[in-house]
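So this first bit is one chain, no partners, the form predicted on its own, shown in structure tokens.
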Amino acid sequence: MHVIAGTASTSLAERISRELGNVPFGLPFLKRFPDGELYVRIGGQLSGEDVVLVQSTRNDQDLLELLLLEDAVRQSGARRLIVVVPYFGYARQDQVFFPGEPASAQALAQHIALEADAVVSVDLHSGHTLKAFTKPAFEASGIPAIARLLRQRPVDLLVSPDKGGTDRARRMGQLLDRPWVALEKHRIDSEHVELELPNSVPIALEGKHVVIVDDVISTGGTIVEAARLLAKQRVGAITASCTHGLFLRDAFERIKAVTDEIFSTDTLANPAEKASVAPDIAQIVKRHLADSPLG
């Protein structure tokens, strides 16, 4: 087996590699011609060879990055390919909502399985996503590596900005064995949000170290509002965690100001990158290759 690390998840699919024992790591050569367009070469033995292929799709140059590694990995004679995209760019339009438009968290999830035998993703935005892959593909979560770096802190209470993040407290709270509160939440726009405490509440707030968790932050905006919020209510320490840290703009500042400690995991490299999914996503790889023996 070999992993192969795209330049959008290099630490991670470094980590990848220790987790599934150690195999060989590598990373592909990589230039732009004059006009722009983008060369790729990997190195090494790959005929019959299982290859576990690792890069995030936070922009178009990431996707058009992976598309070619993944006809390379084939042209060099893998024998099974497994592609992981810690963070699936383009999943939050995966309907269409007016005429003319493309569904395409749906389209690039059928473009990215054509040379897979499998692939991986972490926190998918969307169920949908998840079954319009062409070939099998599983999803990682992200809270039980976020859970394991908690259980190295005090925490008295997990927070969701809001009830789409129920699931995720809850679940965490389980891992953790701890109280937890979804906020009750009124969009303003794309970047303003208003936020309100529910009725109940499971424990005083006055002192004590609360967590924020979800999923993606990407302007900041409905963390800070949280954070703001939860302050009002004095309490000791607020923590601001996700599975996918995009920190648009100055948000990890922004964020910052208002915290007392912002992390995320290691999904996409970003200043806040302190849990890793890389035993997440080994198990899942590994559980995939002893279900799916070749004759």
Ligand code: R5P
The other form holds:
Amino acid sequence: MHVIAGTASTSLAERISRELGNVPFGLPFLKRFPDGELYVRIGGQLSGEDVVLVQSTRNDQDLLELLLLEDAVRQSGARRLIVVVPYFGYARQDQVFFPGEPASAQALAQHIALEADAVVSVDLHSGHTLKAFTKPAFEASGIPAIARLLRQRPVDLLVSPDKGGTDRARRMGQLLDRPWVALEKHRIDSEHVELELPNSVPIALEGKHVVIVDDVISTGGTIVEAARLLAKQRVGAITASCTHGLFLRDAFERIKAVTDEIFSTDTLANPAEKASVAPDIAQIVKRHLADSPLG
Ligand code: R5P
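What about the form predicted together with the ligand, after the form predicted on its own?
And the full complex, kicking off with our chain again.
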């Protein structure tokens, strides 16, 4: 087996190769042609091998690189190709909201799946995107990775910034044996939200260590508002945590100013990347390869 890293996921890919038993790990050669087109080339003897290709798709460039790398793996005669997309971009446009729009998440999932034998992603924005991959597709969760890190700290309450994240906070609460609560969120625009505490909160907040649990931090608007609301309740410490840390523009600094710690998993490279999803992804890859007969 070989693990190949796209440029968006080099560290995580290396960790996955270690979790898979120190299998060979490769970084492709990339360059731009004079007209700006991307050139990729993978090394190593891949003929007859199982290949795990790891690339998050933060932007269009990452996506193009992934599609070219998938074809390069196929051209090299690999036996099975497992494509790992730790952060799957375009996930929020998961349906046609207005006439004339694409269902971007489904469209890109189909293209990524074309050359793959199986796909693995982490905390997809919407559960039904998994079905769009048209090949066996698996979703890992970032929650166990964050929980492994939080086990070493005194945590009193898990907080989801919105009702949509209720299951995440509940699951983290179960793993840490702590109570959880979901805030009421009203989105004003793409960067601003209003948050309120629900009528009932399971513990008195004053002096407590609360951990905000989210799937993605983009502009930071949600976490900053959640931290402000909790600070008004005179909590003792606030940790912000997420699976996917995009931290657009000055989001990291703005969150740092209102929290005590920031944790994200390593689905995206960022300064808060302290919990690794490599063991969770490697487990899915191993199980799938063991379960799927060779064609
Ligand atoms: C919302 O549905 C998500 O769970 C996140 O809370 C949201 O995407 C975070 O975005 P931002 O950091 O821009 O507030």
